[in-house]
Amino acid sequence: MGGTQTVTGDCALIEVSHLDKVYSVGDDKVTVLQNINLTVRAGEFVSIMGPSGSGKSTLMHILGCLDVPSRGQYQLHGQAVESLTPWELAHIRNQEVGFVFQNFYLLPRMTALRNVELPMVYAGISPVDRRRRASELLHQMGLSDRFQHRPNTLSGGQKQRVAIARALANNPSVLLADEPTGALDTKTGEEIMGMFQALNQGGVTVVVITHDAKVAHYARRTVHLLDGKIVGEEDLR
């Protein structure tokens, strides 16, 4: 099993052209998002940012194949999501994207190397290779000491660092972090950060979702979404 995708250069890697998401809330119509247009190239860290209610977990349910737009188009890899069944949108979700949340989301009764391994049982990946590329990548979280622990033993900044060796596990085109630093404190949250840094810099392509402007500084470019809009956009380099 080779290492996380890290190709870089001038390759679009997400292409979103006005996209559009409505809900249905009785008879009305919500609109959340509205004409978003959003290119995010190989070996990139971007943040989208904005308050609550501005839409964009909801964005980013759809850059992760959790959901799909109601118009407009999203491109993967190339690929137009909005036309794939619910089995291809899975088997996107397994291998092209690597997903960080606030809460973290193990599973308690697992240890740190089996909830590491899990997306790879999914994806086939024999037990001693899955075995192999998991204690890789908690090493490299520095939790050598830790494969045999369950979440409840661990801190908060241990079980991200766990989530985030997950989210790496079966070598995804794109690492998406909503408020990854959400239910840590504040030193502990710059610890996580410099380490989507360093994975970009090793060539992961980031994108993090984030309310909090110090968050959003880690990224070398940030855009900003208010009322289901990007309303703007900040190169940080």
Contents of the next structure:
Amino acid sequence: MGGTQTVTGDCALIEVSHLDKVYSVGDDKVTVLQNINLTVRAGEFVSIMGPSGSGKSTLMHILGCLDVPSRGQYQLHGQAVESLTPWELAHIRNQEVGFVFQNFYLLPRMTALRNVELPMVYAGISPVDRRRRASELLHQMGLSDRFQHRPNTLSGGQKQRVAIARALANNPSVLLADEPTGALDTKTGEEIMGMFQALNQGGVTVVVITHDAKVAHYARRTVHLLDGKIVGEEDLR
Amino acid sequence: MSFTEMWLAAASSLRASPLRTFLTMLGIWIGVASIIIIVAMGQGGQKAVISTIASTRLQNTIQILPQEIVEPGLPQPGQVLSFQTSDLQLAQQFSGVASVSYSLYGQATVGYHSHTLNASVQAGPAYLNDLAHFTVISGHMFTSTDVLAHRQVALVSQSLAGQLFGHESPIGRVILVGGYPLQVIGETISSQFDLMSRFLGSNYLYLPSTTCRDLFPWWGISEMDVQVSPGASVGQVSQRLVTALNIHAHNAQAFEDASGLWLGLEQTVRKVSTILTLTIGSVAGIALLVGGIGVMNIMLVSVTERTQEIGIRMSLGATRRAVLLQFLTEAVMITTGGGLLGVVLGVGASASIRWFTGFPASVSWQAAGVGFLFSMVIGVACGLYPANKAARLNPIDALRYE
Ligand SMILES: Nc1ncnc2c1ncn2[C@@H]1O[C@H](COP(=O)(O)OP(=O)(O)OP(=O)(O)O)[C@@H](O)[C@H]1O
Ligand SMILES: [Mg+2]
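Beyond the form predicted on its own, can we have the form predicted in complex with the partner chain?
The complete assembly is shown below, putting the previous chain first.
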């Protein structure tokens, strides 16, 4: 598994059907996602759009196996996620998914290089190999001179590029980005989105979550979410 | 993730808050060190006492004493308190006996010019230095001839000499003991760690036995020192001689061989000091346990503080096992570091005590090893709960934790 390049265009990578997510807060039950049906094929660039509180992040966490659905089916790469053990879920997060978050979520005490190496540490890749790969990725992200910088000495855009490099470390099947430009200015945001576009053109499947129509326009397909339901879809190209 | 990498990662995360790591280590550090020091002191004290007792038993020498009445206090009617001259003569003619001498102990005032001091007097044969464990540091020991000739000579302990003569050499000076003039021929120090001097002071005066009898004829002879002829069995001679002396005194329990006494004493000393060491040692063990709870507490705080870090790691593919091992390694590293420092401090302190006070504190490598191993065990035991707590976090809850 892993390499995006090996997956052909029409294969369904993510297949969600009749998915619900219900939280119980005290005695109340809050339905955050309701009857979600979504298919993402390998190689696609999809954006999920919706106002704040519509359940975008919740959906992304489920897609990335950080959270589990309350009802319904979710198949990633043909594998039913509901039946997996915590160990198998960790393995999927490590190998199949690359996360990019609004707040970067870099480990503050580690250098950029070490941050990018981390997923490969958990994959059991040898120190030499993972150092080489991490350097390559940072180089690709235009951070050749920032290897030894800690996150607090990097700009927002640089941090997000480190995070993207980290997300790509294990050649995931899909990149899941939750408001990746939310903490950046317009120009840097455009740069980052350009990067996603380039990666997608290189064959990486990308799902971007946003409430910003401009950001959504980078994607070829946009799914609209409102109050936990999919209310529409548009193909832009 | 390899073992080395895990340790490096744990080390770097502990380095991030050095003061906290240090303070957490401190409990384990002190606990392990005190265990080592206590055992060293206990064993050293035991050895010192036992060697005092053991070395009192000289090769080919029998020490015979008036038998102790089990209940101390006033002498019982008919109890023999000292040897008569006739007892000595009897021993002298005994087969298997090469020579007989005797020792006396008492207190006397020692005068020099205007100084007057109280000193413990020990008088005996020319080998008194072996019986009373002292070494002559200047001058010389009195000889058998001195003993035979009732020479009025004496040796003084270093502390007595210091008080009487200040910094000047004591050799050749004349002191007054019990009103008689004696010439000082030597200065002595104790040849082993002297427990008794801690309680009795260390003003000693050593005299030939005959001279002492002249000075203090009313002192009883409190010990008979019999040299056994080469080839004769010490045990047999002792047994027969004691029996003969008892018959002579018309008292079946008049005298006894000191070696039996020493053996009993040795056992008691061993027992008492072992009990003491265990008792104090277990108090130190409790200190170690409290240190362990400190480690657990800090690890729990650390898990809470680093919840989001755990979430991030999980989002990158860390398994529960990886998270568990991460925190466990940190806990074990703290306690092992503390344990290691404890061993260094404990061994160092024991050595210093030995060096500076002369107390024969003996470092037990078993105690050091057990202390160190115990610190690792405490790391695992006290790290397990927080580490497990971290590992069981739900990835998304951890990630969203604020
Ligand atoms: N653990 C939880 N318990 C209860 N309710 C929750 C929990 N997590 C999220 N929610 C609720 O689910 C809803 C959707 O949250 P989510 O974070 O997915 O929104 P979002 O679309 O990402 O919004 P935003 O654009 O502001 O990030 C919110 O109303 C939120 O209060
Ligand atoms: Mg959100």
